[in-house]
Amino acid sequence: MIFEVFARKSRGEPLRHIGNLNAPDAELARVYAFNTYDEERWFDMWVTPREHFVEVFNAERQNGDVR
C-alpha cells in the first residue's frame, strides 16, 4: 500500500507533501515515515493511504468527465 507523507515545521504552518512510501499498514507507515523523513525538525508529520484521497478538481478533465 502506498502512503503519502505530510509534515509542517511549525504550528500554524500548512501541511506540505514531503514524499511517499510503501508499507503494509498504517502503523509501519508511521515508523517508515519517521525513519525516512527525520532529517528535518518537524512540528508534526502525517501519513495517509493514497487510496483515501478524493479528487476535488482536475483542470485536465472538463464537464465532470470521470476517468
Contents of the next structure:
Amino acid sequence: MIFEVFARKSRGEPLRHIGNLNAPDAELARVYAFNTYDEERWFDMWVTPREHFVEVFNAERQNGDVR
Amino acid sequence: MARTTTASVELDGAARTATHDLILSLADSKRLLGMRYAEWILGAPELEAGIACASMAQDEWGHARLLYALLKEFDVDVDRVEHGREADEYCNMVALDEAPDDWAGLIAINVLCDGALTVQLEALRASSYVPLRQRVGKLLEEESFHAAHGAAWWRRFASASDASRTALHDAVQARAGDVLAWFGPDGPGARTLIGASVADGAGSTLRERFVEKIAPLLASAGLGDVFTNIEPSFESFEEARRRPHGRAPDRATIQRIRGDRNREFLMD
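Could you present the same protein in the form predicted together with its partner chain, rather than the form predicted alone shown above?
Below is the whole assembly, all chains and molecules, this chain first.
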C-alpha cells in the first residue's frame, strides 16, 4: 500500500507533502516515515494511505471527462 | 531519591567500578546491535525496512559513541576501548554475538535485545550519576521508534502464516535465555548500583519489567509462556562483563566494527 507523507516546519504552517512510501499497514508506515523523512527538524508529520484521497478536480482534465 | 540533585555525585570505589561496567556493557551492546541492523540495510524484505535498518544502525552507533565518551570520566583510554580491543574483551549481550541468518532473527533481536537495552536505560532515568541521567532521555526518545518497528514486524510474523510464526518462535527461543541473563544476577555489582542510586533496579527486577513489557507481543505470537519457562543460567557468568566467561563475538565482526580496514588507508 502506498502512503503519502506530510509534515510542517513549525506550528501554524500548512502541511507540506514531502514524499511517499510503501508499507503493509499504518503501523509500519508510521515507522518508515520517521526513518525516511526525519532528517530535517519537523514540527509534526503525518501519513495517510494514498487511496484515501478523493480527487475534487484536476485542471488538465476538462469537466465531464471520464478517467 | 535524595540524591537526584543537579550536582554530579561523586561515586566511591565500588560504585564507580560498577557504573563503568554498566556503561561499557550498554555501549558494546549498542555497537553490536548497530552492526546487526546495518547488515540488513541491503537485503531487508522491503526497501523501507532497509532504510529503517540504516536509521536504527545510525541511532545505535550514535548511542554507543555517546556512552563510550562517558568513560573518559573513569580514567579510561576511550580510543583504545573503541578501536583497540579484541573480541574477547567485549562486554556485549551474548545474543548479539552472532549475526542472525534470517529476517525473523533480526526482528527477534529488534524486540528482545533492543527492548532489553531500553529497559536497562529506563532504570537509569533518575540515576544519581548525572552524566548518565542527562543522556538517557534522548536515547529513549529514539528508541521508541525501534520498538515500534520491532512490534509492527513481530505482529506481521505472528499473523502471516504457520511458517512465519514458526520462524519467529525459533528465533525467539534461541535468544530468550541469553537476553534474560544479560540483566545479570542480583550480585554485588548490581547491589552497589542500587545502593548508590545509579540504577533503580537489579537483574531480577529488570527481567520482570522486561517480560511484562513485551508480554502483549509474546501473547500475540502464542509465545506467552516462553519467558516464564526459562530460568536464566549464570554458570560461569561474569557479573562485571554481563556475559559468561569464554564466549565472544566473532572476530570478523569486531574487525569491521573497529574499522581496521578503514585505518589501513588513514592519511595525515
